[in-house]
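One chain comes next, on its own, written as structure tokens: the form predicted alone.
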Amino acid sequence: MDLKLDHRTEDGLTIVEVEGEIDVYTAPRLRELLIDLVNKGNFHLLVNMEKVDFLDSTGLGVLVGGLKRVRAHDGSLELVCTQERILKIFRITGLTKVFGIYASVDEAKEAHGKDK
């Protein structure tokens, strides 16, 4: 399975659409995109993982690395995910306490608007 990446900015929030598998082979592409977005001044990221079929430890590392990068600029990196098999990974690793995880892009946008 390949990894499809896209991004757009809405209301000061950069939404990263991810589809496919985030693993040792594809995670570097996501890492490069997150680094590029931060380098271009996008410090509030929302990664939509609703179409992610698989996530391994490499993918988790990329997300944590992205979070560290945006936090260095007082930014945020939050996730959209409702898939139980993916959410379970975040719960087991304790990362539900680190990432804001939302049920939809709209819910995340609403929460982001309140934080401003």
Given for the second form:
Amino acid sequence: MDLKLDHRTEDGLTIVEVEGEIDVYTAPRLRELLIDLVNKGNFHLLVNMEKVDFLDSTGLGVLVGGLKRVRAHDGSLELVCTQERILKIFRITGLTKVFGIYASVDEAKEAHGKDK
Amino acid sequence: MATVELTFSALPAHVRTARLVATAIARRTGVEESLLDEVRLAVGEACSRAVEAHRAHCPGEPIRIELRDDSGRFEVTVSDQAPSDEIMQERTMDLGVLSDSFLSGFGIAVIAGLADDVEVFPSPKGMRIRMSWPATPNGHPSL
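Any chance you could show the form predicted together with the partner chain after that form predicted alone?
Full assembly next; the chain just shown is listed first.
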């Protein structure tokens, strides 16, 4: 499956919906979207990965790159992910300590609201 | 021992094909279904790393994968021809240290975390990553 990307803003949080495979071929598209969102002033991003079938280290690099960009504006980049096979990659690389990872968009929105 | 060999140009689009081929052969060799995701990811990581290395050093050269059914194990070897002396180092995880060069080592870190058995052979003539998983006798015996 290819990569499908969509985004919307709710309660000050820009939710990026990702569907499909994030790998060395498709990751540049996600990178471009994250850069574009940050350039347009969206500094609080929530990437919903519930429909991601595959994620490799290239994808991790894009997410880390996005996090560095939003942090430069005192922003945040957090994730929604409950899929064990995807979470395993974050655990192997130690990135569970770097990203906030939530079980649902609602849970992330609630946490984001408390932080404001 | 049965072997399938695949060579492909250093194009990102071909990495998915390599993943699909490796997963299909792993299944046929008798690798447990629960391990197939790990095979897919580890082979994808090895091929992605090779593609990036070739694009930087020798874009015209092909990357080679060998998939073997060897004495109850499914073995995959990904070989590239780009000079490499990458060595993984333990570092504390902090956003400040996550430079692009550090992130380029993630692929091997992921492979090491996924494959049952991994050997990485860096050399000035290219890197070879060999990884293997147990294959059950209930699988199809021949490739």
